[in-house]
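First comes one chain, alone, set out as structure tokens in the form predicted on its own.
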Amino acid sequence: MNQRKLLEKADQYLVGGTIGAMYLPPEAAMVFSHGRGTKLYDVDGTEYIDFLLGSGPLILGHCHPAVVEAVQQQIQKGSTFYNLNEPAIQLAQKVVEASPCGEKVRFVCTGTDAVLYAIRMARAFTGREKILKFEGGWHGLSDYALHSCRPQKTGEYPRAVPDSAGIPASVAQHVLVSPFNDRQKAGEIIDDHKDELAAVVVEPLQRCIRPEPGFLESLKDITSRYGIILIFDEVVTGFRLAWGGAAQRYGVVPDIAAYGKTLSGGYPLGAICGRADVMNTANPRLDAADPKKAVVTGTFNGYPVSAAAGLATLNELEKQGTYERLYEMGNRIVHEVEEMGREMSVSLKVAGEGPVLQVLFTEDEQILNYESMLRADKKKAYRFGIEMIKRGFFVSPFEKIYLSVVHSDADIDRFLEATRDVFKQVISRM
């Protein structure tokens, strides 16, 4: 079936025509049939280099042999089995070896469910309910979560906004947020509500916002300080800005970190992982009595075939240079993309790190936190996403892009030829 009867039969059944939040317009909508390395191809036959990698966990790009030949070898062996199983085991060594906080994991299925669950165990570690998140961070799908994501104004803190219908109102009460990379208003908050606090959530790198020299180092002391959980929502860092994620990179060590994307190699699964006394609330040996004892289990918990792409994935990541050559790969991106920008008096700037980086069309020389990326043009954003894909780049418009450890100089040199034809012939006309 060709790509306009299959857009026409999306259209048809599934909600909005897509299978998520990500909509493209028709002059940009595509269906996808395969991928190879950093190559996508549509079903009429279109390559589109990929610099969304399936928002994040294709590190090792598309069908990645070593990812492909352990699915294969686990899926002949059988797919789940609700119970113990060697690829799981294997990976939750990896995966505490190289966590900074690394003690204990427990496996689940998403990111979004790792956020959600270290938010559970650390309630019940401490006897509090309240937790702190930061404007504009995203930390998954549950409704504590969906606060203050992308409000519409700012700086009514400590006031948590949900961000989608649905999500009771009462849920807004235990949800305190602060402007991300204040140390002063985050550390006023936390001290109003020293009692009240079971946790602080925090992307180490917000989005694409990275944190100022000792921010985190702050939010570390004042938890230490008064018995509130540090978690590390490191779904998109870990694994990615380093072997031991974000909290190796920026030097600060949380008391639980989430991990997915990276984590599993495209395939479904998350981790909970940290301290033991905290690990230890979802631990089925306590008596259903104890007031500690915190539920957090699935049926795919621990599902072999995404441990066994997982293994995998870490042991190519583990390979040395790995990070090296993300990070030439991005400063190159950085560099050429904001010169481009001064030559052509386009205003902009492109924040991150490493292999994840967004461009944002903006006049601020710093990009801080949420209230910089409000500023920041949004109709130029989603423009310039818009014709990269037509010239052939798969990117989600006016959101981060990734790097793999596959992208090749020639990748770069074409998107950056691309980005140039599309500053020139649009964005310097809007």
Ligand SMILES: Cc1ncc(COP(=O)(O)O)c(C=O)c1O
Given for the second form:
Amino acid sequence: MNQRKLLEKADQYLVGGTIGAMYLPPEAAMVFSHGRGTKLYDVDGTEYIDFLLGSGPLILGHCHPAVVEAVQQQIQKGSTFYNLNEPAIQLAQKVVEASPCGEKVRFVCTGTDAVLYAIRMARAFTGREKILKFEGGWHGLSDYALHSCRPQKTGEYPRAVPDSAGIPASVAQHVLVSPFNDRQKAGEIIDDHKDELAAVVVEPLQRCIRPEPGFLESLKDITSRYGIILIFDEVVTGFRLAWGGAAQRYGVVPDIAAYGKTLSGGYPLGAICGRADVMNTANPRLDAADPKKAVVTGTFNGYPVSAAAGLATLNELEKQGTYERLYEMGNRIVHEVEEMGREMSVSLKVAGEGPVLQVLFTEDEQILNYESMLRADKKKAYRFGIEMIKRGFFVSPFEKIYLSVVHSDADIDRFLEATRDVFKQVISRM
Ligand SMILES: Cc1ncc(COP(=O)(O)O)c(C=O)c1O
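Just the form predicted on its own so far, so send over the form predicted together with this ligand.
Now the full complex is given, and it begins with the chain already shown.
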């Protein structure tokens, strides 16, 4: 069926004509047929260079031969067993060995699951109920996580604002919110609620905002002082900013890390990994009457096909030179796009690190927190995204770009040329 007909059908049958939050206007909408390496093809045969990578999982690009081989081998043996299987055990070892806080692992299906259950385990372990998160931080779709991720204005800290209808108002009573990179404010809130706080949950690289030196360290200090569980949401950063994720990159080791995306090799998979005593709350062998017993299970936990894909992915990432290459490409984009901005008097900053970047159209010299994100010009960012798509680059007009180990210098050259063209033809005239 051709693209126009499929788009009409999508509008007819899918809510919002889409599969989730990503909605492209008719001028840029497409229906994908297949992907290979860094290229994506829509059903009409148009080629795109992919800078979204399935919103992060495809760090090896589409259909990497090692991943395809591992998946094919596994599906011939059976898709799911609801029991121990070799890929899950081998992957567990890999994750524990790579993760700076790694002692034990529980596999789940998504990043949302991983953060939700990390929070549950922290509550079970500490016997406390509240969590602290940071304004603008995204931790998936659970009722707890979906607070103060995208508020219209910055908050009256520590009050949590729900981001969605359908979340009971009572949930907000269990969630405290602080501005990212403000160690004084976070310290005050934690001090005030130290006896009620089970966990502090943070994206160490919050979206594309880097932690200021000392910020993560201050969270580590204060949480360990009060016996609060420090959870790093490494769903984006794990195995991406470094082999040991953001914990390794920034030199701060949390109690628990939540993984997803990269770990999954492009198949649904998440993991909670960390201190054995906290993880043990999810041990099904604990007595049913144990007040620390948390239930963390699911039909697809440790799904062998995803575990095989994840294992193949990590084996590739572990090879020499992976992270040097990702940073080399990322640094080039930061440098050249910021240089273009200066040349064409387009005020911008490229936020992020290495393979996770976002062009923000802003006068701000520093991107420190959600307030900086609110100040950035969203109309320009949206237009930039749409114009890039129209020029054959698959990006999200709302979000960051991701780089893979298979992006070539030619892909980056083409991305930079198109960026220059969009700045010149469109953005500098807005
Ligand atoms: C930092 C972070 N945590 C958690 C999630 C949720 O992961 P998933 O979409 O796999 O549920 C995301 C998804 O984008 C994320 O970026």
